[in-house]
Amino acid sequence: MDPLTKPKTQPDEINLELTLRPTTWEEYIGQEKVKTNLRLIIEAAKGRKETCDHILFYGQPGLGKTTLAYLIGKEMGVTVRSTSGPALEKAGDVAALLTNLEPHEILFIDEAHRINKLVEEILYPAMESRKLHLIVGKGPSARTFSLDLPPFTIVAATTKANMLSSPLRSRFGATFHLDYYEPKDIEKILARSARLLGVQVTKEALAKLAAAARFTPRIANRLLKRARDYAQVYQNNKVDEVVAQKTLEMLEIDELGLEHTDRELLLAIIKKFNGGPVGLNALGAALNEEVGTIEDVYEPFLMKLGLLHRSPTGRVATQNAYEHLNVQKKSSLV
C-alpha cells in the first residue's frame, strides 16, 4: 500500500480532488496571512486594468499551491494556463507557451525548481519587460531576434524554494510561503469535503481524522475517502469515532498521523544510532530510503512535531519521540 505520504495518484483520484478544490476565498480555509496579501495585490491590478505581479508560492506538497493559482485566474477574470518544470526542456518550449497566451493570462508552472538553467534564460526577459529573446540558426549564421509579449503572470510552485535560483527568485513581484494547517482549520476542510461527498461524519470522527492528517488538507481528504470507503463496505451509515479509528489502524497510522516509516525513521535513529546525531546518508542506507525522500517528505513533519532535531552533526531522536514509541532511553555511561 503506498503511503498517503506519497501515493500514486490514479485518474479518478485526480477528478476527485477537482471536485473537492475550493473555488472561491471563502471555500478556502486557512493560510489567511497569505490570502489577505494576494487579494490586496488582485485588487489592486484590477483597479490599475493591469495584469498582477508574479507570483512564487513554496511549501510543503498539498498545502493549496495550484488552487492559490487558480483562484487568482478566476479573480482576475482570466484563463490559466498549466504546465510543470520538468516540460519545459528546451526554449521552444517556452517560447510556444509565451507566444500563445492571451492578454492578461496566466501562466501557472509548477515544481519551478526543476526548470531547465537554458530555460530559465529565456524567462528572465520575457518576466522582466515582456520580450522573448530567440536564436535562430548555428554558429556564424546564428541571428538574434526579440518577440513582444502581451501582458501576462507567472505564477509558481515549488516544494524546494532554495533549488531556485536567484535571479529567477528575484523576478517575481510577491513570494508566500504556505505552512502546515491548524488540526481546526484541517476539521473544517474535512466537514466541507464531507458535504461535497455525501458522507455522514460525526464530530469526533473529524477530530480524528483531522489529527492524523499530517496537517495537510490534501492527505486529510484522502483520509476521508479511505474513511468512506471503509464505511461502506462495513455497510455504516456514516463515519463515526470507530470508522475513523480503523480506517488509520488499517493504514498503519497512529493518532499523531506518523505512517510506518515515519517511526521505522524515528526507530533506525533511537536503537540503531544510539538516538543520535547521524548522519542523513547513513540513515538513508539504514533504511533503504532515498536521502531526499527523507529530507523533503518525512523530516519536516516529524520537526513539526518535535520528535526529530536536526543538528550541525545529524539527526537526533527528541525526548518526544521515546515517549511516543514507548522506548526506554539508554543511560548515558559516565
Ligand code: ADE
The other form holds:
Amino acid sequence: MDPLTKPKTQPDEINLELTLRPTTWEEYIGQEKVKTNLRLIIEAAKGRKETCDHILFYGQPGLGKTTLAYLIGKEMGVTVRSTSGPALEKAGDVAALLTNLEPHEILFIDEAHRINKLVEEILYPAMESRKLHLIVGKGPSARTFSLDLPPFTIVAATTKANMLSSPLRSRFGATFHLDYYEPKDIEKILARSARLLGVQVTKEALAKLAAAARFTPRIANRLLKRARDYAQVYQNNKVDEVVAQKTLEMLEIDELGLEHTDRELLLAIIKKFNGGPVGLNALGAALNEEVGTIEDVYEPFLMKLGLLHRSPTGRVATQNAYEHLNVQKKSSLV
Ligand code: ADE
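Got the form predicted alone; could you also share the form predicted together with the ligand?
Below is the entire complex, every chain and molecule, led by the chain shown above.
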C-alpha cells in the first residue's frame, strides 16, 4: 500500500494528529449535518442533565470519527476512555472498562466491526439498561451475576457499518455517516494545519495539495507535512505552488490525487481484463494486493472519482478511467 493511503494513524503521526485535532465545533470544518445533529443531541442531554445517547460513526478512515468522539467528550465535560474492537478479546475486558467508568464518561470503541460475539453479548444489556451480566464458572455450577453500571455513553467508530451485527447497531441512539470532504473544506483544514504548524503556504499551494488529498483530512495533513519537508530542504521553508507540485511528483501523485497503486489497479482492469468486469479475487491476485485493502481503501475513492464502477459481475473501468490514463479502448470488432 502506498504510504499516503495507509488508513490508520501511523505511530510517528500521533503527535501530529494531537496537535492538529480540532477541540471545538468552530474549529471542526465540514460535516455540517453531522455537527448540527450532534450539537442538538448534546445540548438536549445537557439540558436534561443526562448522559448522551450511544453514538455510532461510520465512514472511510481519516475523516474525523475519533476527533468527533473527543469533541463530544469535551462538550459534555466528561473524560473519553478509548479502546478498540480487537483490543476487547474477552468478556472480562469490556466488563473491566465499563465498571471503571466514572458516571457520564464516554467509552470510545474504534474498529467496532471487530468486536467479537462474547464482548457483544456483554455490551447489549450494558448499553440498553446499564446492566452487566457476568457468568462465573462453567457447566452446571456456572452462576450469573448482575451488576448495575453508572450512566455512560458508548461512542463507536467503524469503517464497515454493514459488518456490525444488527442487534449491536440497533443499540445506538444515533448513527452518523461521515462522507468525503469537499475540496474547499480540505483547503480550510490545510490552512488551519499550516497555521498551527507554523508553515508558510500560498493559496495556490493549498489548492494543489487539497485537490490531491483524496477528500480526506488525514491525507491532506500528510501531504502538508511532506511539502513542509520539501520546502525546508529546497525552498526557504515556504510552501508555494512549485513546492506543492514537486512534492506530489515525488510521491507519484497525479492531479486527481491518484497514486501509483490506484493507477496500477485501473490499468490491470483495462489491460489484463479488457476493461472488466473482473471479480475482486482475480484483481487481488493480479495486483498482489489484499482483497480487503482493494475494497476498503482504493475502490471507494476511485468510485467517488467516477473511474471505477462496481457491477454485479465485477469491477469495470469507466470511460473516464481510459481518458485519465490516456489509453485507447480495444475495439470489439474483428
Ligand atoms: N483535522 C482533521 N479533521 C478536521 C476537521 N474536520 N476540521 C479541522 N481540522 C481537522
